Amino acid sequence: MPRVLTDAQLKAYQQDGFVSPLDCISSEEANQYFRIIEDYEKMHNEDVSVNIRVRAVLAFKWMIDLARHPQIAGALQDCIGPNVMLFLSGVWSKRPGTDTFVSWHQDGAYNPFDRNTGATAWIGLTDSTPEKGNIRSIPGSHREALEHEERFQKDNILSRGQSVPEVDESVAVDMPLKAGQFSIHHELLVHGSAPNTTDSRRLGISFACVPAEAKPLSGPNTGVLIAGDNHPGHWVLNKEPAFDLDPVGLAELKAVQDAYRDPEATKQITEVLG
C-alpha cells in the first residue's frame, strides 16, 4: 500500500497531532460542491447542518466519494491504519456577520471505544482563513485525554458545547487551508476555531474515522468503511446512498442521528468517560 504521507509529515502527525495543510482537489470542484450544498439550502430554506448532521456522508454521494479519496483515504490510511471506518462528519458553516464559534475540546473525549486512535480529516469547500476562523490546534496536545465541561454557548457549534476548561492560547496554531486543502488531526488534539470576521462564508466538512480494530463500548455500532475492511466485525456498515439525497441513504442517516441521540446512549456514553 503506497504512502500519501512523506516521512516529515508522519512525524509531524505523530509528533504535534496534526497535519496540515494537504493537498486534495481542485478549488474549482471545492467550489462546485459549495454550490450544491447552498443549492440544497435554497430549496430547503435552512442551513444544510440543521438536518444532515452526524453521518452527513450518507446524504451525498459526491460526500462519501470524497471522504475515499485516495489523497484523503490515503493520508488517514498512514496515520490510523489500513482498515479507515467513518463514524461521524458533518459540514461545519461559518456565515459572515456571525459569531459563531468552536471551543476548545478534543474530538475522542466523546467517544466511546476501546482505544483512542482515531483521527479526522477537515477538507475545505472555501478557503479557510484565521480571519474565516479556521481550525486552531494545541500541538502535542494528544497524548492525554482531558476532562471537558459542557458550557451549552448560544454561538457554540458543539452541541454540549464541550470545552477543555484550560487551555494555554499562546502556543496555539493556526491551520488555514485553501478551498480544496484538507487537514488531519488526532482525536485527542485539543482544537477550536474563532468566528468569521470576513464578509464570505467558510465551509469545510469533516469525516471522523477510527481503525475499523476499534471497538464501540456504547451507542450506534454501525459506520461507513472508507479503506481497507472491516476486521475484525465489530461494526454494521450503513447502506449508502446510489445519488444524492437517496432515499436509501436518508433513511440510515435518520437512523444513526436517532441512535446516536437516544437518551440511553447518551447515558452508556456518560458512564464509559466517567
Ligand SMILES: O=C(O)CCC(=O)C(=O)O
Given for the second form:
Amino acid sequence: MPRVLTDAQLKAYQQDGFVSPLDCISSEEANQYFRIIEDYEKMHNEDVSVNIRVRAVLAFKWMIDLARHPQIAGALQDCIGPNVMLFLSGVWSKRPGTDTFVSWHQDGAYNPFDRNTGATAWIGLTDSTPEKGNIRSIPGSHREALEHEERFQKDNILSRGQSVPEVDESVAVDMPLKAGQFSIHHELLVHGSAPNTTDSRRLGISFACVPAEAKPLSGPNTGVLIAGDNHPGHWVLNKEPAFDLDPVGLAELKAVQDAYRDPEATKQITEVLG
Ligand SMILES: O=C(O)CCC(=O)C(=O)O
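Next, report the structure of the form predicted together with the named molecule; the form predicted alone has already been given.
Every component of the complex follows; first up is the chain already shown.
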C-alpha cells in the first residue's frame, strides 16, 4: 500500500493527534461542490444539515467519491490502518452573522466501539481560517479519553453540547485550510471551533472513520467502506447512491438515522445528530 503521508506528517499525527493542511482537490472543484450544496438548500428551502446528517455521504454520489479520493482514503489508511470504515459524516456550516461554534470535545468519547483508534478527515469546501472559525485543537490531547459534560447552548453545532470542561486554550492551535484541503484528527483529539466573523460562509465535510477491525459494541453496525476490506466482518455495508439524491441512498440514510435515534444507540452517538 503506497503511503500518502510523508514521514514527518505521519509523525505529526502520532505525536500531536492531527495532521493539517493536506492537499486534495483544487479550490475550483471544492467550489463546485459548495455550489451543489447551496443549490440543494435553495431547492429544498432548508439548510443542508437539517436532513442530510449522520452519514451525509449516502445522499450525494460526489461526496462518497470524495471520501474515497486517493489522498483522503490513503491518508486515513496511513493513520488508522488499511481497512477504513466510515460511520459518521456531516456538513459543518457556519454562516456569516451567526454565533455558530463547536465546543471543545473528543469525537471518540461517545463512540460505541471496542477501541479508540479512529480518525476524522475534514475537508474545506470553502477556505477555513481563524477568522472564519477553523477547527482548533489541543496538540497531544489524543492520548486519553476525557469525561465530557453535556451543556446545551443554542449556537453549538454539537446538538448535545458535549464539552470537555477544562481546556487550556493558551496551548490551542489553529488548523486553517484552503478550499480543497483537508485535515485528519485522531478521534480522541480535543478540538472545537469559534464563530465565523467574516462576511462569507465557512463550510466543510467530515468523514469519521474507524479501522474495520473495530467492533461495534452496541447500536448501529452499518458503515461505508472507504478503503481496504471489511475485515473481519464486524460491519454491514450500506447500499450506496449511484447518483446525487438517489432514492436508494436516501432510504439507506433514513435507516441509519432511525437506527441512531434508537434510545439505546443515541447514548453513544457523537456529534452530528440532532
Ligand atoms: O466544523 C467544525 O468546526 C468542527 C468539526 C468537528 O468537530 C469534527 O469534524 O469532528
